[in-house]
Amino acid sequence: MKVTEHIKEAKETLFSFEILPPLKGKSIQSIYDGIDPLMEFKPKFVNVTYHREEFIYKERENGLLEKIAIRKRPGTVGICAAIMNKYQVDAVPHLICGGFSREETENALIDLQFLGIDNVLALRGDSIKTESSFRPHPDGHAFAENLIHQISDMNKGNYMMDDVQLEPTDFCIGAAGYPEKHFEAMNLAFDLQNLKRKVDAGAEYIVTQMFFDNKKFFSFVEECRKIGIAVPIIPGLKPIKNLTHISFLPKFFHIDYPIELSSELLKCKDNKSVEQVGIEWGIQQSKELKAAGVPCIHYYTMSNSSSVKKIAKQVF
């Protein structure tokens, strides 16, 4: 079932969350251990992130370096199939531009259609550690907008193989939005125009980057509506869990903490106290968003569901 159909049928704010694929060597049970505690809140869909391949360099006998691709986490397609089979809940795989050719993207979408997966979240993706900035695959997409165009074309029956007639796909396409703007955008107005192009290309709903100030989310939605973005906008939340998060999250995700939150975090001396602040702030944020009638609240669990469970118990 499509995310937009779940939203249309819902009589109140939905609950959803996102997980990370496990590190290489861990079993599927590690995925289930992160999902099981949250099933009591009846999520309509679960997002599965995608992590790009990284590379190592090995010295050959002739002294030259050989670039070798390594995969640290199992594939998203298989994880989505396992989740749908075990929980009878829709899985939303992330598709990214980085590291994929258009042909590889098409093949992945064909696999997803075969498995009965109706939803995809189309993202550009981040640069890998060895890149100073994002570099698209030579035969891939530089922007999420282009990836969305390819998925939309397949939904119309237009494949890369012009000489082969295939059935149209029927994916519900999600896109990412940034209440505090994407860090590469010149300003928020420019970023909103980029978002509108993604919607015009075929994105049917938006999931936001994490944020900690609801005022910024409400302002973001208002500005989206002003420029003609009418699709559902789902807020994404992440509970702060440890001392490292205090500095890491703003730096890595280019977001700000409200003064009230930062003041409480500065009082924390250990991970336990940080986690408690994160839970209390998450409850406050979630209740306000739910009262405002958002279609769904999406939680970034990073495959650790303990804080999200405590928040959800007070909200859903």
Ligand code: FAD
Second form
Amino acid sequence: MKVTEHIKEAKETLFSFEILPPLKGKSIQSIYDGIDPLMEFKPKFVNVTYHREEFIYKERENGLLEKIAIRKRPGTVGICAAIMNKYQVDAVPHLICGGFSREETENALIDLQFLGIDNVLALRGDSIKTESSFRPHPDGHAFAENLIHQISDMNKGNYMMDDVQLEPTDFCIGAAGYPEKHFEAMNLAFDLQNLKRKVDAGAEYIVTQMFFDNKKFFSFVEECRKIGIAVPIIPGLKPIKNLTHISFLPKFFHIDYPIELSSELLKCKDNKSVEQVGIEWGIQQSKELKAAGVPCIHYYTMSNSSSVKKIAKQVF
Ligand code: FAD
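What's the form predicted together with flavin-adenine dinucleotide (FAD) like, now that we've got the form predicted alone?
Let's see the whole complex now, leading with the same chain.
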């Protein structure tokens, strides 16, 4: 079932979460271990992130450097099929532009359709570590909007091989939104216009980047509505878990902590106290969002579901 259908059917705020594929070499059990503790909150869908290849340079005997691509985590197709089969819950694979030609994207979507997976979250992806800015595949997409156009075209039966008559796909497409602006955008207004282009291209709902200040989310939703973005907007929350997160999350995700939260974090001397602050903040944020009637709250587990479980117990 599609994410938008779950939202339409729901009488109250839904619970959903995102998991990371395990590092290569680990078994599917590590995925189940992350999902099992959260199933009591009856998620309607579970997202599975996609991780691009990384490149390393190895020196050869002749002194030349060899560029080697490494995939640290497996793709999403098999994991999504396994989740749907084991839990009878919808799985939402993340699909990115980076590293994919349009043909590879089409093939991935055909595989998903065969498996009965009818949701995708369409993203651009970030630049790889060795690039200063995002470089699309020579035959791929530069922006998520273009990827969304490709999926919408397939939903109309328009494939790349136009000499063969193929069944239209029926994907429900999600897109990413940034309450604190995407870090590359010139300003929030420009970013919102680009978000609108994704919706106009066929995105049926938006999931936001993590944020810690609900006021920023509410204002983002207001601005979206003003420019005609009418689709459901799902807030994304991440419980801060350890001392490293304190500086890592703002640096990596380009988000700010509100003063009240940062002063609580400054008092923390160890991971345990940070975790406790993260849980309490997450509960407070979630309760306020739920009271405001958001369609769903989406939690970033980052392979650790224990804090999300403690928050969900108080909220759902
Ligand atoms: P876009 O919507 O393409 O936007 C990227 C930038 O380009 C923005 O600054 C935007 O304003 C600008 N822009 C957009 N269209 C145009 C245009 N036509 N002309 C000029 N500028 C334009 N990354 C992963 O690698 N794997 C994941 O699984 C993953 N999951 C995510 C899930 C969520 C909910 C979120 C919020 C992010 C996720 N990301 C993931 C990170 C995401 O890939 C990065 O934030 C990436 O930098 C931008 O992706 P996007 O889809 O928002 O890009």
